[in-house]
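First, one chain by itself: the form predicted alone, in structure tokens.
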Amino acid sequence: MTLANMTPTSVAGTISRPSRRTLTLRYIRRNKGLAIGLAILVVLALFTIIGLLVIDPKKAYPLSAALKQPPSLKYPFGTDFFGRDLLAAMVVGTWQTAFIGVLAGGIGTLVGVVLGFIAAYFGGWIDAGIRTICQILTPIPVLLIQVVVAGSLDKRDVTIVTMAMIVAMLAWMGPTLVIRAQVLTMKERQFVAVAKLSGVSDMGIIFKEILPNLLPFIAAAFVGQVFGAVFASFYLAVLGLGPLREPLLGNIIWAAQSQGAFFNGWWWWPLEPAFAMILILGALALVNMGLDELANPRVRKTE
């Protein structure tokens, strides 16, 4: 059949669409930062899953094992000044980190989201109250706030989720200011009106017609939202404010540092910590970059 014989549904069964598997596929071959962040983000998520299955976590904690030894085959990253096995401690401490980075960048970004499509879609004194509250708390200093309030805890009181409250605590207002500026534009858009003319309630627009194109922007709030909190719990522990007992890697750099580890020699107690942070922020940069751009047409790149 030649082409001046094939009628359009012909030529649309010829031509398929590619899935969208393959498109998300295609798009990080594309995006080198983005694939080497997720590759980076798999090996740590390994390396805590892997080590957890068949390292003592007791061993994370003072007491544990013999003082100062250097890296060796029986301590692979060494012992620290209070006894611990840095192995146990990397792998504990990654997992806690990472814990509060999901906890409180997810909080963040669902009270972002539920504030932002509230203010923009529904409108009114609503949106003027959510928006003004939003613009007299961005400028305030988010590590004051979090100093403040760590400084202001019994330490006895201060756990993993505690810490992670603490940094979620105005985690929500980034996200609520970027969703809301979403959906005013999207509510505007020829379908939300043809789903209004339909009949449709506004919980089926905001869930079936909007939301899921902001899912992309979502995705991205929320890394946004975990570098951020991974940063705030990492600056908080190196201070001093955090679980002081907790392997949290900056829990460890504070301990290291206070014990003065590079003029002792044990050069290996603080670089360990320092080495997963800087990989875990990095990773996360490329992660929220890439998903930035995928959300973003205007700064995507063309193939």
The other form holds:
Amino acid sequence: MTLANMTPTSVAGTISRPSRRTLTLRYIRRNKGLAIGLAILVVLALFTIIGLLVIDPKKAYPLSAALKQPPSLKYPFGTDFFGRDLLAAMVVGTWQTAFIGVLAGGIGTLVGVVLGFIAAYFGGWIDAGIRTICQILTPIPVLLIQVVVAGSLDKRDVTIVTMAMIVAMLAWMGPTLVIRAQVLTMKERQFVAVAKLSGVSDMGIIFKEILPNLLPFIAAAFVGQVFGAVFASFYLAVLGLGPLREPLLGNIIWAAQSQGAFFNGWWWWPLEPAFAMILILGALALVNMGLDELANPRVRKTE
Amino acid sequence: MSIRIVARRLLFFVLVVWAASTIVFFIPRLSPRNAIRERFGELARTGGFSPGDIEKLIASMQQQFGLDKPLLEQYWQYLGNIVRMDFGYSLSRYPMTVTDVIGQSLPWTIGLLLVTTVLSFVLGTVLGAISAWPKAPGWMRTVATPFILLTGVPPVIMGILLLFFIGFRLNWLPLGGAYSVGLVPNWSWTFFLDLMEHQILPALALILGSVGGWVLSMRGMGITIQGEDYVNFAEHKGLTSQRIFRDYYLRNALLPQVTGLALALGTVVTSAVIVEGLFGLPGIGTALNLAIRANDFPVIYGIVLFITIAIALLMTLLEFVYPLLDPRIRNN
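Counterpart to the form predicted alone, namely the form predicted in complex with the partner chain:
Let us now look at the entire complex, which starts with that chain.
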């Protein structure tokens, strides 16, 4: 850390502080990645929400439209080999992708936060046990284990929710280790010692003293988990292990690939979910990096 | 490096393999699906066996695979088989063992993986180092930017875009397969060129999809190192810029980068496997794809386990490379 990076904050502290809102706005302006990422996510959310309100979701399923139509006025995104209106499929698919991401990411983060707190706060053999399990499971390529789980399920049992569960099942190790490390450093801080001396209970210290200070880390871990979950469910679907009837973005690509879409000249079919995926993953990556910067004062950009 | 550290690393390797094998053993047994029954059910639909024969066949097959024994006994036998790298027989290509299937497709995957990983790691590390080096010329520092922008794009999607723009629109390169239809594999020059032509797009997809990650991590390391006292000291000593770049800056940033490589191996391999499937190269990825489509469970589990073991082994080997890179670890 250089001196040049540290002085401006202390200077800004002595002058009268602008309101919280201006500070947030100014921070967003400095942290452009976060701003762009959030903007793309908002646009995608609007696309799905308005789409779900305007379009008949049944059109996203087979035999609801003319077959193999290139993009036109009637079908702005074209239709596929199975007679799905791809505009509707994209709306429903993006919604389902977001659903899987948020559900699986939420579960992974929650399990990670709970285990991380338990490990760091109680220490001893509990900590050693949790840490060892995380370390042993980390090198195992999660996607492949997910392939085994998804492959072992009956095809009828694979739904959007089971997809999220499969993805969440092996994704809690990262957040556990991150939160554990953060709680460990937090535990040694003075405000925790003061709280302990003034007789605050264990739970009080965890929920009132440590947790609020960890929120930026938890937010960053959550976005990272959502990214991972979207990525993993996409890969599973591309391998043909997703809920095959649903217009999940990865499923559309899988279907296009099995019908040889490019060989047959139906270029719009695989290309649209690919672009949607780029937008989703790119936005999440930008937000993730932006939050990392917010959570980690060492790299935080100051005015 | 002391024997204790070596022993610990080896024990860790064994534990990882054991954990993966145990997961792969128990998960399918928790599910109500019966691989052999499904396989024969399929055969019965297409071939027209009578149901009674099928039940007898299934029973004899289960006995042959040892599926009628108690679970724990099966588990011990299974662990023994893993140690001998025996993953059983393929159901859809029956007389072949899973090891045969893997052996047949492995050279393709190794070739693709080795070339793309080395290229993207070296390219990403150098670009990242330059982009964070304040004395590098301005244009050199911006070269890395497009790669950083591509970080969020998974290699599979990169593959689809390349297929569309270069394969389909421009028609420069083939749309898939390992070699042109009608060619017979031989050692001639034309066949070799054709082979390479089919490898360009998958390789490019993997490289473009992963360079950005290496650029980002190297860039981060580079920025941190610039503030360090020893770099300032080297500058004030009057060392040349190139010398500082090579010996003070690159050398120190390289170690976390190699750690990153070890951690990323899982992602690197799975990406390669899926990209192979997309382009229909006859590697492990296509074998996995076909096995998933054919419900060939022994092959699915065998490939998963094999890749896991290979990754764990590579990670352990990389751990032994650290001391060569970092004298601090060597002397400790």
